[in-house]
Each structure stands twice: as C-alpha cells, then as structure tokens.
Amino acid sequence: MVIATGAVTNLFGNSEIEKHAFGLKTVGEFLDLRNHIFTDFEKALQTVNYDDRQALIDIVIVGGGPTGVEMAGALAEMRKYIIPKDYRELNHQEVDIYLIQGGGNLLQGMDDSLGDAFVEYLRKMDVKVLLNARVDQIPEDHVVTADGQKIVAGKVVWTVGVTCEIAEGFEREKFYGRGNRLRVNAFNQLTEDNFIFALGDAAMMESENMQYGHPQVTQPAIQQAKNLARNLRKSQGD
C-alpha cells in the first residue's frame, strides 16, 4: 500500500487567512493569484493616489519555506524584467515585495548556510525580508505583525505551511511527525517488516540535512515515486 494523500494549506483555524490570503497549494489557487496580480496592475495604471496605488501593486508573502522563497524570487524577477516591458507607464520600482518569516532564518529544517544565502540573494533583488516577524492579523488590504507593524498590500500570499490528514489505524506518536506527516525510512517505508509506504507531502523522511523531511513541493514527490517504483520492481526480481 502506498499512501500519497498530499496535504492542505495550514490556516491554523484563522478565518482572516482563509478570507483574505491567497494559497499556493493548487493550480487553481495559483491562477487566481496570477489573475489578481495582473488585474491590479491594470488598475494601478489608472490610479493617481500613491497610497491607493501601493495597495494595488505591493505583495506580501508570509512564510519563508521553499514555496515562499521561490515565490519571492519569481515576483522579484517579474518586477525587474516583465513590468518595465508590459506596464511601461507603471514605475516598477514602486512595487514592494515582502517576505515575512516567523523564525530567524529562511528554509528552516535545512542547513542554516542555505537560508543565509537566500536572505542575501533576495535582499539583493530588493525583496524586503522580515525575519522573526509573526503575522497577527490579515484585514482586507494590509497585514499587521505581532509587534504592531502595518504593511499595506492588497495581496497576501500564505505559504506558512501545510498539514496532512490523519489516517486511521496508525498510532499518532509512533508514526506521525511534524505537520501530521508519516515517518518513513530511506525506502519510503513506514516500518521494515511491512509493505506500507508513504510518498510526497505525506512522507517525512528525516536525515541529517533534512530534520523535518524533504520540502513539500513537486520534485521530491516525483523523485520518491520513481525511486519507489524501481525498488518495488527490484524486490520482485525484475
């Protein structure tokens, strides 16, 4: 049996997040965000008031994991290369991109040097990286951090993390780790004496460099699936 049930965005029971923030867990959520970004850029071209224009073009990303870091970099490249060509009347330097991380480093769970390198890289791309900052509220057109800082932005992207559903029949303390992920060995196997496997978001394969398991993004899931397929064929003498 192979468990590959994926994960859902972790909203921590906060209704404001669900109502006002964009997720990035599904293709539909990504397309919705993309459409809002370009629609607001069009509106900004007709907006004279500076504060109103900033609310349309500024973007806040909450969560400094792999998804948040990748999104921040992609938006920074869009600001540098796409906006000057496609929205010539819009001053691309006015577009502020914030990446807010609750911890003291990006990409937590990976080597600290990697997180430090990405902080430096993103800041060179003029991304405003805020570390040790926790988002307390997400009203309609801004976010408020726990220390009272208000950041005006009409689009908040929530990439703090995901969580998995608990499957019946597996003891929680024995089989589950952080984010309700199933602990697996190097072969994606729950225990060595059975043929139950977990892949992708649902699997937490701990290692020295990945203490919380591999990032819950597409490539690790694809690689785990291919590796498991090879191992299963070999176990049958193929």
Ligand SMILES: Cc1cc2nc3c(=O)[nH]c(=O)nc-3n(C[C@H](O)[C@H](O)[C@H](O)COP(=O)(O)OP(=O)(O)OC[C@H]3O[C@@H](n4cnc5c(N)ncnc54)[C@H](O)[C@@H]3O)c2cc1C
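For comparison with the form predicted alone, please write out the form predicted together with this ligand.
Shown below: the chain alone.
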C-alpha cells in the first residue's frame, strides 16, 4: 500500500477560518474564490455606500509564504490590468489588497533578502503588506489582528500552511512527525517489517540535511514515486 494523500489546508482547528475564509488547496477552492471576486465586483457597481463597497471589493490574504505572495501579486495585476478594462465604472484604486504575515518577513525559510525584495516589490504594486501581524479572529466580513487592528474585507484568503490528515489505524505518536506527515525511511517505508509506504507531501523522510523531511513541493513527490516504483520492481526480482 502506498499512501500519497498529500496535504490539506491547516485551519488550526479554528471553525471561523473554515466558515469565513477561502483556502487555496484545491481547484474547487480557487474557482470558488474567483467566482466570489467577480460576483462581488458586479455587486459593487451598484453599491453607492463607500463602506459597503469596500467590504465587497477589498481582499485580505493571510499568510506570507509562497502561495500568499503569489496570490497578492496576481490580484495586484488583476487590479491594474483587468478592472480598468472589464469594470470601467469601478475605481480600481479603491480595491485594497492586504497581505498579512505573522512573522517579520515574507517567504520565511528562504533567504531573507528574497523576503525583503518581495515586500518592496509588492508595496510598489500597492499591496498593503503587514508584517508581524497575526490574525486571530475572522468574523464574517473582517479580520482582527492580535494587536487589535480591524480590517474590513468580505473575502479573506487563508494561506497559512498545510497539514496532513491522520489516517485511521496509524497511531499518531508512532507514525507521524511534524505537520502530521508519516515518518518514512530512505525507501519510503513506514517500518521495515511491512509493505506500507508513503510519499510526497504526506511523507517525512528525515535525513541529516533535511531534519523535517523534504519540502512539500512537486519534485520530491515525483522523484520519490519513481524511486519507489523502481524499488518495488526490484523487490519482485525484475
């Protein structure tokens, strides 16, 4: 058995996030967000009150990792190039895009200079980048940061990280490591005495260089899958 179930959005057990924020893990979530953005722009065209209009058009992204940064840049480009053409009656400068990051820099875990460069780049694109700001409440149409800042926005995008689902029958203490990833040996095997394997985002192959396993990106998943297929064939004597 090969477990390759990937990861899921980490909601930190907070039901407000699940109810009021958009995740960015599945194609369905992306399409849902896109539909809400355009539906709200349509509504904004008929909304006279300034505050009501802001709630429809402003977007808050929580989490300044690769997904949040990419999303903020894409939305800033949409504001610059798409809105003036497709929503001419809407003042595109009224659309505020916030990127809220709990840590002191964007893209943590990568070189600091990269985070600095992206803060500068996104601010030039008029994205409101808030650092050291931890979102701890997401009521229906706004977010509240730990230091009490309230930001009104009908759409909150949650890109704070991923976790893995615990599979029934595998004890947490014995089989799982950081991020609920299944601990595997160099052969992607859960334990040496069975034929259960895990790979990709769901697996944590600890090594000297990678204390917490490989990064949860595509290449480790593809390479582990190919390597495991080769090993399984070899174990059958091929």
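For clarity, a rigid core is taken as the largest C-alpha set superposing within 1.5 Å between two forms. Predicted model, so just to flag it, every value in this text is computed and none were measured. Numbering follows the first chain given and starts at 1.
J.: Is residue 23 one of the residues whose Cα moves 2 Å or more between these two forms, with the core superposed?
T.: No, residue 23 moves less than 2 Å.
J.: Determine whether the C-alpha of residue 114 shifts by 2 Å or more between these two forms once the rigid core is superposed.
T.: No; that C-alpha moves by less than 2 Å between these two forms.
J.: Once you overlay the rigid core, does the Cα of residue 166 travel 2 Å or further between these two forms?
T.: After core superposition, the C-alpha of residue 166 moves 2 Å or more between these two forms.
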